[in-house]
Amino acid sequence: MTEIILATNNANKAREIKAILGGRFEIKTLAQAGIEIDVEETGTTFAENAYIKAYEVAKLTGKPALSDDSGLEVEALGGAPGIYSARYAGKEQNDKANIKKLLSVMEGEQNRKARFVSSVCLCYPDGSFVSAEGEVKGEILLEERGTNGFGYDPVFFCYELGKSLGEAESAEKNLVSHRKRALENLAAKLGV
């Protein structure tokens, strides 16, 4: 089974891809991996920052690198917060804050069609690699509903789900997420 290095810190996504992917890789964490990098993400698309983060992971341990760039774009706010959604309400990167920060921009607003993104790349240390995306679709409500999942689940109205991506059990997430099709997207691709 070939074994593949997250290219992230976030245990939430670690959880969630080890869940999606599992029986297909060996997947290790970084901390697994015994390596403390915080590659800096300067890229203006997902799909660009998610292959500078696999790349470096994949130089810095000779092994494939599998990582995700995802976040929430919001129509009427143009895409945003788009990349900066980790640090939409500043660096600390905190989910309460983010969510307050989004809510209040949001106050008043009609249109509140919004979609989760993610691209997915597994790169490997030649710098080759594979991509793919994947999304899911639905609202911004006006509060917080559940407290399952993390980043902006309880604000964000899954249609597919009829109701908040933070009242989703796990399981139930996993099955439209959209870092489980951007996953399933590539694993097609690589016919595994």
The other form holds:
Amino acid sequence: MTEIILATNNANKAREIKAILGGRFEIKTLAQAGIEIDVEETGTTFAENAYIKAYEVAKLTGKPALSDDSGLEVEALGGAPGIYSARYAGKEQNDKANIKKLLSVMEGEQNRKARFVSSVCLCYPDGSFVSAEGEVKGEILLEERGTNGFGYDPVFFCYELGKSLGEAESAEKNLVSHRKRALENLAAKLGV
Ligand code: IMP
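Could you switch over to the form predicted together with inosinic acid (IMP), since the one displayed so far is the form predicted alone?
Let us now look at the entire complex, which starts with that chain.
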């Protein structure tokens, strides 16, 4: 199996990616590759940020690197928080604060349609790459439901599952999620 390095410090993403692609690649985390790096996301799209992260790690390790740049797009907010999802409330990866801000911004809003988007990129040390995207549609709930998952999962009602992603078991989420779809699209392009 081809060895790939996961270009993420987000343990939740790493867990989901391993569950989805684990049988098809030998996946190593940054820590397992002995690398400590926090790549600055200077892109203006999910795809650009995914490439920036994967290329940096591929250059450093000399091995193919896989990244996911993802986020929540809310229709009534013109697609926000989008690429700023992790730092919506200011501090990077503060899920509770991000949810609190989202619910307050959405107070009284009737149109609660939203989608999660994931852009994944497998980049080689020479800078060549293969990328793919996936999405899952749903609505922003009025309050949190469930404690599973991470990020905005407890306030995202997934149409296909008929429950919030915070209420879904990880295996259920991994059947329909934006990340699952992006990774399957990528795997199809790679023929694995
Ligand atoms: P990134 O590390 O810049 O890609 O930030 C991704 C952010 O988007 C996360 O910190 C979460 O806030 C949000 N996000 C992405 N995927 C998910 C998901 O599967 N569930 C819930 N929130 C997610």
